[in-house]
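Here you get one chain, nothing else, as structure tokens; it is the form predicted on its own.
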Amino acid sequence: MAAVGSRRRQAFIGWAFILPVAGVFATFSVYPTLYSLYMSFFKWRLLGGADGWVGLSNYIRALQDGVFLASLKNVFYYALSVPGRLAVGLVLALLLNRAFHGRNFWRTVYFMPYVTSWVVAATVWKWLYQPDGLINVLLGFFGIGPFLWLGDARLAMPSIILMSIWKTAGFDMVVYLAALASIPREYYEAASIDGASAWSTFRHITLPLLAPTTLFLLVVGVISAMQLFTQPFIMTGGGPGRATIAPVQYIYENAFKYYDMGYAAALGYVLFTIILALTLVQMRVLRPSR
């Protein structure tokens, strides 16, 4: 009987710790998520509330919306930069995994962009990309340019991608450094005894053992890329034309510029479905073999 009372007391203490956090999560995450799904089936104005049931009309409209489809094309283009970002992070990790004087200093230098605010980074790079900005000034010394980095539809998205790689490669570097530290040194000693070259050691030992880390970074990177917003919103406003508009920016415009909350909610769920499908495909296709 005493044991039963003790278990009940422990369960009560456990629920007492969990319930406040669960309550906050349910209030600020679960409830808004379900409520936005409910809104997506209505014509819903920001101030007027529900203005009539429309069923799947908002979803059908999203799939026929040229601007939304263009924004999806842009964000898929942007997501293709994730492997490049991983490659930069891996190269930095391999270089900074070696023992040399000042290693921690350079690790800090390459990680600092990641802890910088996206707003600050985008503002600084917007200045760098100006026709009279630092990048065009430096290229001018070699007789190249100037270029309209953010004003040319062909260069705008690559310019945003370059800035994003600079901003995020430090995170990938740190994760890869942790993964490299977990590889047993005995593998490298055995490869050295067998006379394996540096490339062969990297290809047959380092790269396979980093596969779970690469999968994690790829999935997280693609999810993050599909939620692109701050960089084009600040640097180009989605332009020139619609060359860099992202789905999240279009959702934001429909919600808070056109006050069409029902349609914005439907757009959000279409984007969520695409991200979920991409994540499942990546985990299925790229899952390391046992």
The other form holds:
Amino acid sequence: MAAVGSRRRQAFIGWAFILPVAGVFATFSVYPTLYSLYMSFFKWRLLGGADGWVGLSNYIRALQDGVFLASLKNVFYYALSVPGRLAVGLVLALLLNRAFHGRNFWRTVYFMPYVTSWVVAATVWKWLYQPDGLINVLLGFFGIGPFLWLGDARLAMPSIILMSIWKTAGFDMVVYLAALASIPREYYEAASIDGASAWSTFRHITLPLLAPTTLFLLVVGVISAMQLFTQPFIMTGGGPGRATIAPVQYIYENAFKYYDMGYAAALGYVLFTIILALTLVQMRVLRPSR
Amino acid sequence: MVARESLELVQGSKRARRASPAVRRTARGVLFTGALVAIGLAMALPFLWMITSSFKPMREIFAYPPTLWPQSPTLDNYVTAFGRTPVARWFLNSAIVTGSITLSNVLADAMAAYAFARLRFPGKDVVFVLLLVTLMIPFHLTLVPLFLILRSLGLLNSLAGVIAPGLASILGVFLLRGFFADIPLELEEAARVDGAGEFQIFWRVAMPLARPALATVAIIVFVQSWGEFLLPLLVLNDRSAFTLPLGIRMFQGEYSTEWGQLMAVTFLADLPILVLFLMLQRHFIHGLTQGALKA
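What would you give as the form predicted in complex with the partner chain, now that the form predicted on its own is on the page?
Zooming out: every chain and molecule, the one shown earlier first.
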């Protein structure tokens, strides 16, 4: 009897315990996601509600929308920052992957940009990138520049990419450091007995053993790159022209500037489909064969 | 260490003709330290520039050649910024939002995690899988309806509208679930023998044991929430209701960018995170990566 009672009590407490979390996600995540799908099939102007069923025409419009296509191109360009941050993160990790005095100090310095918020980072870099900002001044000492980093359509996205690598590489570094620590020493001992050079040890032992970590960082990095928003929104406003407008900014503008809510919802789903497809492709193609 | 040294020996014998091992070791040491310092400077420079500039008078901000250290340090930028904009209010708003979200997450995530890890009840697995799927929903997908929902709940332009969607995090649930699952069953049984009920076991046994994991969740949620931009941008309209990230943004349009003041506000916005980070550096790095790896 006692067992039955306690089981019933467990069920009650169990449901009570998951209720807050389930409630938050039902209300603010699951429901809006489905609602968004519903909205995407309607002409939905302003905040009032549906103006009429339009089938797939929001989606067809999305695929013919020059600004949206430009924003997709931008975000694929921006995704080039991911191999960049992985490479920098790996170099940092290799630098710090030995015992020396002050190791923790440098780890802290390299990781600091990661804990800073995107708004703060973007604002400070916006200033560094000003025509009379620090970067141009420093380059000026070498007789280079000045450049219109954020005002030149060709330089704006690379400038944002550079800033993003600065901001995120420390995170990849720490993840790589954890992975490096888990590689068994015997592998390196065996390699040194075989007389392997430092480079070939790295190439044939370290790099392959880091493959799962690299895949993880790549997938997570690309997913977050596709959701680019704050950096260009703060630093360039999406310009010059459309050189740095991100899909999320365009979704935001359609919804809250032009009040074209149905269309914005459809754009959201197109972007989501692309993210999903990219993730699946990466997991398939890059999964370490074994 | 042994492996690395013998590796160097092997290479040393191969290339002994070029330079003596001692010379090469010193050269390598210099190169190594040089790289450390150079990259470190590049990483820290934006922070240094932000901080020192915030203490420079306006004429020095654009001085050429630039001064890294303020020649005549002043608090003018801070005084003017506080006088012109409700920075203090923004700071308070950010603290309220981040404080409530962090607190709520530690409690709500822990309760759900405990239920998933330790309690048996019908429907548990279905809900868990649903939460897993929810983890994959990008925020932009919910953008438009979220606004409409918050509007119909009357939460627009209020801090509650920024807080409500952040009250729980699935990442926190997963992290803590793993932690609770590892608590030995004997502890639970001992408590039960002593007459403790389900809730007491959670509160008196599991929660104190989970303190390190709870701290990890608190850190992740705090950092995320303190820097959150898109949701407040959607929800908050009045300047007095802004959180700091929104305030920083408004600052730029409205006053044709007074960089000295802007750097002062930016530094203030970054200060709590920097102080917390420098104090809890080890836990921070552990916590943030833990969250990422377990996800």
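Rigid core: the largest C-alpha set superposing within 1.5 Å between the two forms. Quick caveat: nothing in here was measured; it's all calculated off a predicted structure. Numbering follows the first chain given and starts at 1.
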Core-aligned C-alpha movement of A277 between these two forms, 2 Å or more: no
